[in-house]
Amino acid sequence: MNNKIKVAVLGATGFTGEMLVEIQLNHPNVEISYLASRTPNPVPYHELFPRFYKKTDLYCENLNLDKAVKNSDIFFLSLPHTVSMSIVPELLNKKKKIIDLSADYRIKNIKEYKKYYKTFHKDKINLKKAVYGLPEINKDLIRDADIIANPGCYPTAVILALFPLLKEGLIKDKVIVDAKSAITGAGRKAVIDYHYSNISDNLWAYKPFIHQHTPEILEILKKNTSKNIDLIFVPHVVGVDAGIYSTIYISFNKKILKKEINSIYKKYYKNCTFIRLLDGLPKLKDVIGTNFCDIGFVLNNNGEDCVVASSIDNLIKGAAGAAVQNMNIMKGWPESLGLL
């Protein structure tokens, strides 16, 4: 007997939609039921991305919500932003239960989402019931929840980092992100500076003050530790194929030890399975292909001014894997489940 759930990916020719099919390919207790995208004729999804020949026999397909529904129990919104809030509710209505990878239920505050998103947002009352999708803060409300937010990829790495000092009360107002992110953060856009030939051995910063991701950043944090910090947030691309590389500089509001904030660290997420400490600053690499975060720090010797430095896989624990993470949550399997 088949006692599998079954899941649909909406979106599943992104890279954050490609590595959502991976992933679950291999989760033992999932059955891939639909895949859809923009693609004008249904299509074998292993003529799409070769790899997965022998691996599926799925087709994907232009959507057909009403299909879907009758294939699936668990939905991945794997969609463009302002897509997913015209899709939600009817899902909702069907008794579905939502992982939405987008922005659209991120962000509570719809001033802010309109400044950012440029688009009035259609379904407040989903908005206000959907839950933030950061199992290191939230498992508790991610548990019972029908929608989940799941986190941006730059939220995820800068919020983890934070949270704990912020929680605290260490942290001055000031606080400056300098993150970088591989060139897959910006999906599979027809853009000439993500040609190989620009992207390449580059690097360039871009949106620094006016990234949608700001205002994400600022409310999760707002509301999990009730204090605010005046972000300076400078995200850049650079010319690698995948991850995130967040450097944090902070000036705490009290001398204090390296052992200090070793405990702080330990006191939140001792029992988190995707968090890694480490004595020293992370590097990229180690993060790559997993669903880990990785956090580090170096203290000033006044015992003030710190760098916190904070990696992840922006298409594995900042997309797919988190989202993997979460329905991990809501069906009570271990978090680890298919991710490990």
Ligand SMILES: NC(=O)c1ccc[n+]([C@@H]2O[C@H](COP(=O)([O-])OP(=O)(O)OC[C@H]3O[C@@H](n4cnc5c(N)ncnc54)[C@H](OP(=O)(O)O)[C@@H]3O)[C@@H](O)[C@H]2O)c1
Contents of the next structure:
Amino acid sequence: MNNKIKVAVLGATGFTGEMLVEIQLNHPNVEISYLASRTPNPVPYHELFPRFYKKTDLYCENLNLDKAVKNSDIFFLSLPHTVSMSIVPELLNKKKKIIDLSADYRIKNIKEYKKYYKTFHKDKINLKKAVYGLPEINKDLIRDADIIANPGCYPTAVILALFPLLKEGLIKDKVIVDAKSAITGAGRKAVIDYHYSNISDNLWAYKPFIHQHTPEILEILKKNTSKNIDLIFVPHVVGVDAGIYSTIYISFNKKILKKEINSIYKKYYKNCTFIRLLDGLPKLKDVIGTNFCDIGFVLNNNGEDCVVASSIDNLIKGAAGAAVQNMNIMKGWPESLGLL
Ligand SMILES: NC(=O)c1ccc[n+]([C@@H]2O[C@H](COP(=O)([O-])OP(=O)(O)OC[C@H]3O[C@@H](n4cnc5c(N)ncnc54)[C@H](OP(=O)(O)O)[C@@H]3O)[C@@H](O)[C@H]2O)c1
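To test you: the structure above is the form predicted alone. What is the structure of the form predicted together with this ligand?
To see the whole picture, the full complex is given below, headed by that same chain.
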């Protein structure tokens, strides 16, 4: 008898949808039951992505919610923001569990959502029910959630690096985050800036002060530490295929020793399989293809200034891997099932 849980991936032709398929084809408790995009006609998934040839016979088809709900239990929404919130109410009415990778259910403050995403929120009722899916911080809420707001990629790297230090009340006033994202962070759509000749061997900063992940970082840190930070967040795009690297400049409000910072991180992350605390600063390639978040820091001799760096694979710990980690928790399975 097949006891596997049936999952649908909506947005299966995008970067995160493709990664969800890859991870879940190797997940022992999962059967992928439905793949959808805006394709006008059903198409074998391996024709879209030849690397899946002989790994799956599934078709990707035009999204049909009636069909999807008949044969799937858990829905992964790898969709652009606004598209997710147009289908979540119907899925929840049909008692389906949802893991939404878009930003639609991450920020509770709808004024901030409107300000940063330039559109009104259409599903305020379910927004209240959504649980922010960062297991290292709120695993207990994830267990019983019907809808998970899967975290953004930059926020995952930044929040995981800052949360323990902020919770302990160590951070003095301003925090500067210089974060770099691979080109896949922007999705698969064609954009002139991301053509090979523009992006290869290139790097640039964008949207300082106004990036849409700013309110997510602030809201989640505030909610989980009861503390505000004065954040300067400067994202960059870099000509690599995968990864997020965040370099964070912090001043502490007292002198502190390296061993004290180490023990603070260990206190909060001792049971977290996917956090790796390093003695030194992380390197991007070490996390590519994994669900790990590597964190390291260097303290100045004065004991008050500190640089913390964190690194993740944007499509895995920053998206599809975290989504599967959340599913594992919701189902009561080992958190790392299919992810190590
Ligand atoms: N990329 C990352 O590193 C990353 C990390 C964390 C979170 N996210 C978030 O995850 C979501 C997906 O990101 P992505 O990078 O995978 O995007 P993407 O590569 O642009 O893929 C978007 C997917 O959504 C489908 N789609 C678009 N509009 C649709 C509609 N109206 N109805 C049905 N399907 C529709 C597309 O289908 P077609 O191919 O038919 O257009 C495609 O399959 C976004 O909200 C993004 O912000 C992305």
